[in-house]
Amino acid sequence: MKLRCTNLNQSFSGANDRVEVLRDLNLETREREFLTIVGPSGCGKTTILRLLAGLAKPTDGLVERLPAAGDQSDRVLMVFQEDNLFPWLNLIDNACFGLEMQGVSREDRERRCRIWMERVGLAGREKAYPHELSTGMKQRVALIRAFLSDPAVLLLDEPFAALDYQTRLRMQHDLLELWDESNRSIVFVTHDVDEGIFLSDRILVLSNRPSTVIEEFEVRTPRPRNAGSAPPTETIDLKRKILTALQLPVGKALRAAG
């Protein structure tokens, strides 16, 4: 399934006047594609993807999931920055919770549940509570019961902002593998220009507000990919042109990634 905003619009009552956040925005994403959307703070990013999920209506303009032939879900989550985990659940039944609203059977659902547990490191911790783990560990397991809610999009809103440098890239690892073993398309906002360019397809920049899209990058870095490795010439290139996109300083975010 694809989604597409057309003349997208939104504004809202502010303290003393409308304050107007998206203008004309116009985006479609693809299938089976990591898309991500950057753009200064402020300029909408999360509205967008509570738009996409319908959690909101917009001002003005269209929103449309658009079916493709063999799709098996039609459903768009949404993740968010914290991780929304259920304290007085445990982690297996915390990240089996989406199949147990489907009705999957409890013996499936911890089947299932115990092979990505195990993926991403989380084995032997099925009993503990979120109390009892990490930053890193509680979004894994909300990474892992988003995907078995088996969405046809994922929306993940800045889910890695609060970790630290070294779980940050254990975790963009993390969900690559469970993107391309889901076969899912996910939309993603970041601040992290480098991030972005790791696990995307295709990135989008945003203006300042009221938003529009003002450019469109295709990151044609071949897949697998190393976040530890030092980048090629062209993703140095690609950042470059991104930075500038967003009229942020270049020349000491392209020495430190060198």
Given for the second form:
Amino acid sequence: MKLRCTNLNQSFSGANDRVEVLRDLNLETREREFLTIVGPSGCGKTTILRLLAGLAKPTDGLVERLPAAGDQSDRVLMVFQEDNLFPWLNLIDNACFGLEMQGVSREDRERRCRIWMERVGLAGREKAYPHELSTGMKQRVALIRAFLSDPAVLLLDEPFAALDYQTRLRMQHDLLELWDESNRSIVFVTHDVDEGIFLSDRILVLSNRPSTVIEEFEVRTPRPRNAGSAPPTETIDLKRKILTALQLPVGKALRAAG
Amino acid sequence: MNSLRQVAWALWVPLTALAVWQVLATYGVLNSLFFPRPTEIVRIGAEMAVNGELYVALQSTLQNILIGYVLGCSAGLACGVAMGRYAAVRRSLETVIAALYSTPKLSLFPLLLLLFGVNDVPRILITAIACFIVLAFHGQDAVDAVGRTYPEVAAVYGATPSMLVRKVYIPAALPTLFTGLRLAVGRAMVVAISVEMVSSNQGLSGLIWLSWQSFAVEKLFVGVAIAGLLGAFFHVSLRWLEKRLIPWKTVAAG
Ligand SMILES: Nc1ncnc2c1ncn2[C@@H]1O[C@H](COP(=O)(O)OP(=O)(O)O)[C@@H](O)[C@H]1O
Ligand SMILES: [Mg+2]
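Could you drop in the structure for the form predicted in complex with the partner chain? We only have the form predicted on its own so far.
To see the whole picture, the full complex is given below, headed by that same chain.
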């Protein structure tokens, strides 16, 4: 399935003014694509995902779901920036929430869930409640829940922003693995340019508010990608271009490399 | 094992105080005319329990508290939820509820006596009003505590409206709701026992008041002790219920 936004406009009325967040934004996802959206903080990245997820209606414009022939799933799922897990459910019930909503029997959903829990190192913690876990563990469960529901498109809103560097690297790796097996499209929001380059096939750069897509980059680094490998010059060049598009100061090292 | 320890922590202060009192009264340091020995109070209490005196007093007080509590809390909760859900209801009632929250509810009692006569109806009503205000206040808070993200997460996963209520709204609201329910128990007891004192010679207050008039000091203490035990009983029951219904909050506290 593909998602398409046409001439999206979104504004919110505040106490005594109107904030124009999106202006004539166009984007289209591709099949099985890892698409990243980067943009300055507060520019409307979360707003875009909420519109894509169907959680909000745009002030103006069109959000369409374009199913491909042979799609088994028509779900568009979103992993939020925070508060993803229900504090009142233990880990396994949280992870199985999507399956439960689909009417999968308890036995069946727990069996499917345990495989994933083991894979990301959460075996034995199934009965723990979210407040007993680190942020990284919670985000892992949120990802498992999303992948278990087998979405056609998965929307991820800065899912690793609150994590320390090492946990983030591990999670990026886990995410790529999960995505690789599921063969679905992902729309990934981040403010971390390196993260975007490491993960994605394509990167959209947003402007300041009222925001729109100002640049689009293809990332051609072959997969599987490895966090340890030194960035090829192509990657450095890409980073320089994205930082420039974001109107951020480009460091000496990057300038020299470019 | 763990619960035994909890009981020990809860009881050592009152038990020590009683033991000291017992010793002081036995050796005449405390005037036993005003402070009879605790063992003596227990003996009189047992006597009253056997001859039914205690039962009659408790029955009348408990009836007022329980009926008032259930009525007031249910209506208050309905009102609080409506305020939390609908902006118009909130704007209309918010200030009134906030004002009533800190008004002594007892000041309404004479009016209720005028309207309904001197019987249990105004006593139950005033208890219900006290609970109503607390639950309206905290019920609204409980709806607010649900927040925006949790219902959205559930909606993204295709939860039906009834699923949403059962799986998200109720569990998300429960902790705040319990704060209200606990506060309301305290208010209900204070109000119910106070109005008994000014308007009847029944119930626990009747027992305490009549004992004072006839200088039956032991009975007076029995009445006070029962009121205290009643409070403790409600507190412990609600805690127990809370642990059952909200395991994710109480697990950490142990
Ligand atoms: N429901 C809303 N009501 C009013 N303003 C909102 C709402 N949602 C977002 N905004 C505003 O829109 C802007 C963009 O928000 P957001 O999409 O969260 O940005 P980002 O995720 O890129 O940091 C912010 O200025 C925010 O205050
Ligand atoms: Mg955001």
